[in-house]
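Here's a solo chain for you in structure tokens, the form predicted alone.
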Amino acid sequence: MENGKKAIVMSGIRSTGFLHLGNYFGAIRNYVRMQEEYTCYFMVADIHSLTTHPDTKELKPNVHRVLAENIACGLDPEKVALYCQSHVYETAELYMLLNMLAYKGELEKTTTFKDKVRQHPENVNAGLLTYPVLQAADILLHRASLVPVGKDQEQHLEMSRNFANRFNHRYGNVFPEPYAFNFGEELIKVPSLDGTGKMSKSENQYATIFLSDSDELIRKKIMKAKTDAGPSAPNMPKPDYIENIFLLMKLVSAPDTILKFEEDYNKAAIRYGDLKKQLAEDMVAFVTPIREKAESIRTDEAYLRRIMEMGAEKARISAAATMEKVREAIGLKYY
């Protein structure tokens, strides 16, 4: 708590792609818990996506899908500010002002910039270079001190702290330092079904369970998960890919179901076909209500418009108050 008020949480949500099980257990489930205890700003990062020059005809359906899936997972637009980045015009003003405090050398050194230059040498635009400045503007606009981020974003968050400190040092104390925050829990990494790494939008699509997958597709994906001939003796250690199946089961199955298969494994009597069938049915039972709710929201454009307007209004009130302080601190007030 800060000065008797709730601490402010801010997080960006990518505006492209389909949400998957890793997104749910790694991030959204924590957002749903945060909304009960903090003042939360959750932003769909549609302007960020323009740095890679996407087909903008896809923006509207993508944004609608992302909003619908997040709400279906339990984010309550009444409790949080759930808004689109492009609807809060103060973002652009703060981004411009923070660019005066950002240096070419430090921006060129960021890991994500170097990665993007390698991947797309023909598209090294200024937006790509100053991506961390826009990200800092998103966070600092609400004077947020808590930012749920994965490991890959910690460098950008450190830069946001640097920009906040530079501003405060040069113009006066306006911004708190933002810190990584994950609700006091270890982040859950949801394993992929092919036994390599974690679930991801960009890797093997067949190894990832999406929240929009049909029941049949979920069953098909899980039945293809990597297994072997089974343990040859009691109490053998599980290979990684078998451990992964049990980890997935721990996310969606009942404790007594997990216990039964653990015991079967330890007795060297496990039937992997039965294990995967059980996991498939439990996964279907978990995903189906989310998918159906998301689909009904996604097709209700009037409701989505109302949600976006309500979220933007909340975000703009916070942003306007910050920008008033920013202009005053810099000296951009002449009357």
Second form
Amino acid sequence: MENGKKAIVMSGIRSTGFLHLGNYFGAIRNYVRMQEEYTCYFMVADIHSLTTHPDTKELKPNVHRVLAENIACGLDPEKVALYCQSHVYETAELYMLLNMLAYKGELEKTTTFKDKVRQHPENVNAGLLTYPVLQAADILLHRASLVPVGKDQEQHLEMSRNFANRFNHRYGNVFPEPYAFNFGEELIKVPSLDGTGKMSKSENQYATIFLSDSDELIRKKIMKAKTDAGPSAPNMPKPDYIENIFLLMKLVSAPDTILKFEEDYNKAAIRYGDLKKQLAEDMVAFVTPIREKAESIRTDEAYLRRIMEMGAEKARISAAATMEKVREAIGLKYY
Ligand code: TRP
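Hand over the structure of the form predicted in complex with tryptophan; the form predicted alone is what we had up.
To see the whole picture, the full complex is given below, headed by that same chain.
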């Protein structure tokens, strides 16, 4: 980067739901890699979660859990700014100012908004409509150019770029254009255990491995994964659901273990019971330390408070500097 400055990475973490293997391999593992190379801001999107009117008693346990799980996966609050959206008030100011540059028509066209309208016709609030404006404020507040997100956020990011460009044209150049970034690699899709689609928090719970699942639950889920009577001849192509079991193995098992089962499969001598038992044990060995670490962090309120304060402090320094430039560019300076 110019001036030897590191590029700025920003991403938001949803505060609802438990983290699963798909989140780990699809997102968090990339965050952990980015924290070594970039200036990173990772934010728990607690204000965004209010758009769907959750039970507010759940806010605190949800925020604590998502912080604990991300730290247990390797995110280091010393290396990055790990903070809560609601702790950085400048977000609200930038959101308000960006709202003047966001048009009703484009907001109504947003896929995520249309989905919400369909799912909850009784709660079509303005926060939901302007969800992408708040997200743009999160990103632009740090003048971030790299945003590690999945495909489902592409449209929101395009809107962030549009808002940034409109601001720059109307008031003067303050913001870089933010782009989705994952080290130029395709994001890993973690297949679900029922042979359909990928692991996700909303679909079949039994087909998704959560980082909070107990050892027994992990074993149970994997043993229930769909298989069949096995290949009837050597070197047959694998059906999707068998391919998926091998894909999961590639994430958590040793290379020679995978090779052995590949060979058994190609010899038409594979025993799916053994395959799943092996995968279950390797999965347990992978998840257990994360679950235990997350649990000990989650219950350490003093530590969580310290890291939230530290994260908010780092985020506010960057936010305050941006907002100075924003107010000046707009001309909100009268003396
Ligand atoms: N909308 C994102 C999601 O649903 C979460 C998010 C909020 C976000 N603010 C962000 C992502 C800023 C990237 C950058 O996952």
